[in-house]
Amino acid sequence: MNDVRTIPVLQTAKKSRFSLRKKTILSLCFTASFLIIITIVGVLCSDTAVTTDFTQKNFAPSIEHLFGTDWLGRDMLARTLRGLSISIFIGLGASTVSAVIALILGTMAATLGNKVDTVITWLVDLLMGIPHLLLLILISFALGKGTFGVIVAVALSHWPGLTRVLRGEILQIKEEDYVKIAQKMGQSRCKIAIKHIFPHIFPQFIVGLILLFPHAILHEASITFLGFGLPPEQPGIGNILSESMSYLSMGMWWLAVFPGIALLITVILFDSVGSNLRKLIDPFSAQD
């Protein structure tokens, strides 16, 4: 046989030194740690965020106050960070609850027979049919607003999409030959669910959960902005923005611009964490 090296090459695997998987994992780690730092710093800032100092009011952004100060002399950087950390906590709580609801209802719809399925599917369609914001306001208002109201409202309005996805996945796996065979081998329903069904939907579930984050955070900010969310003394991003409205006409642009951009960046970062995770899990891109 002749030397392998003389054989013409028709295709070579794309091998950049920085493989896509490495890049994805790096950016995943970076965004995740960035978000964690924001959250921790925000918690540490909780006192600074509400301390007033009338000698320092209405300052434009400077070295000392990077985001400027407001009409009560509160440092806007501290307030923004605090606002973000509140948003992240609420987002975390609300989307976790939402995802768990989705998991339970999705599993029930797929396994407990036609009647349960019809009811749950109907509920999903119903909730998806109502405008999101309206539903959020209604629930939050009914629960007397406040932090609790916001969390419940966001949690109760975000599960339908994921429920539908999980239900579909489970229905499909249930029809697989290996699940039917496991039944004939005498495996109990519970064992089959744990061994054969949950491992397959777990990636979907985690990605779905993380992609709920940005929605939850944005919606929390929206209803707070409209006055149906967090109480005014909490420096949530929604509150900061709505308070700044009356000062914008006086030329204090920094009150709204910086917190707004910060919120936007946080949301984009969460979204990128979710899509990067999906890239790693998805078999179509996992080998690139």
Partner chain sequence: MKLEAKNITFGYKKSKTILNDVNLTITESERVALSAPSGFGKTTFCQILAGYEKPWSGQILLDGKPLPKKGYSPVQMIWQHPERAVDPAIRIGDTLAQCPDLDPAVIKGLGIEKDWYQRFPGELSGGEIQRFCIAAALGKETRFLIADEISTMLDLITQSQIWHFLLSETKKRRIGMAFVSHSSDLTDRIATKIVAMEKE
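Having seen the form predicted in complex with its partner chain, please provide the structure of the form predicted on its own.
Lone chain follows.
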């Protein structure tokens, strides 16, 4: 009788998990599609974002200009979308490089012995002990600022956390029986890493890569806002917010409010993509 009574309960739990998975997939598709649309529209608005029209300057938000115009008559909606697309491209490049560095160093630390592990762990602790923004500014300034300096600065400063996570995952996998059997059969460390370790940590690598995006975007905007990032003529979100500071006292609040909200929404959407992807890969994370 007890087994019969548990059948409806199991079916209900199964339906609940299927419904949750379906909602997660829909949310993931929606947020990813929205971000792709923002990026594409931002690229298409590249010319409009820098076009000046002094007959339209300092206009408040209206139907014609949803985000208003600035002191040069440039449409703030086009500039905001262009700035977001620039931030997304920079975040994509920097996060990818940073994640690859984390994968390489995490694998080396977990597979090449105690000495290598000690050196890499010390390097991770050293970089995580330095104030993040200060490290970004120093690297970007040393490389002459600009797009290249920003990408390198973000890439070289965001890998320690993911390295630590991947190192821990690989150390656990190394204790599995199939890895020990492969070692006793004489397989090389490189072959074991490619065949037995990488396939198991690839989901964590992808999730970690996506979760680096919001940090990369925010830090790019931060150092650009402080004058150590993108050049002033490039309509990055950091430049837009920095320029708006001089006009807030004149009542032109829309120059900072709308770009700031758009940046915040973009960061939240990227974080949502990473969280939903983690739920699909590891369903137990949804219960945390």
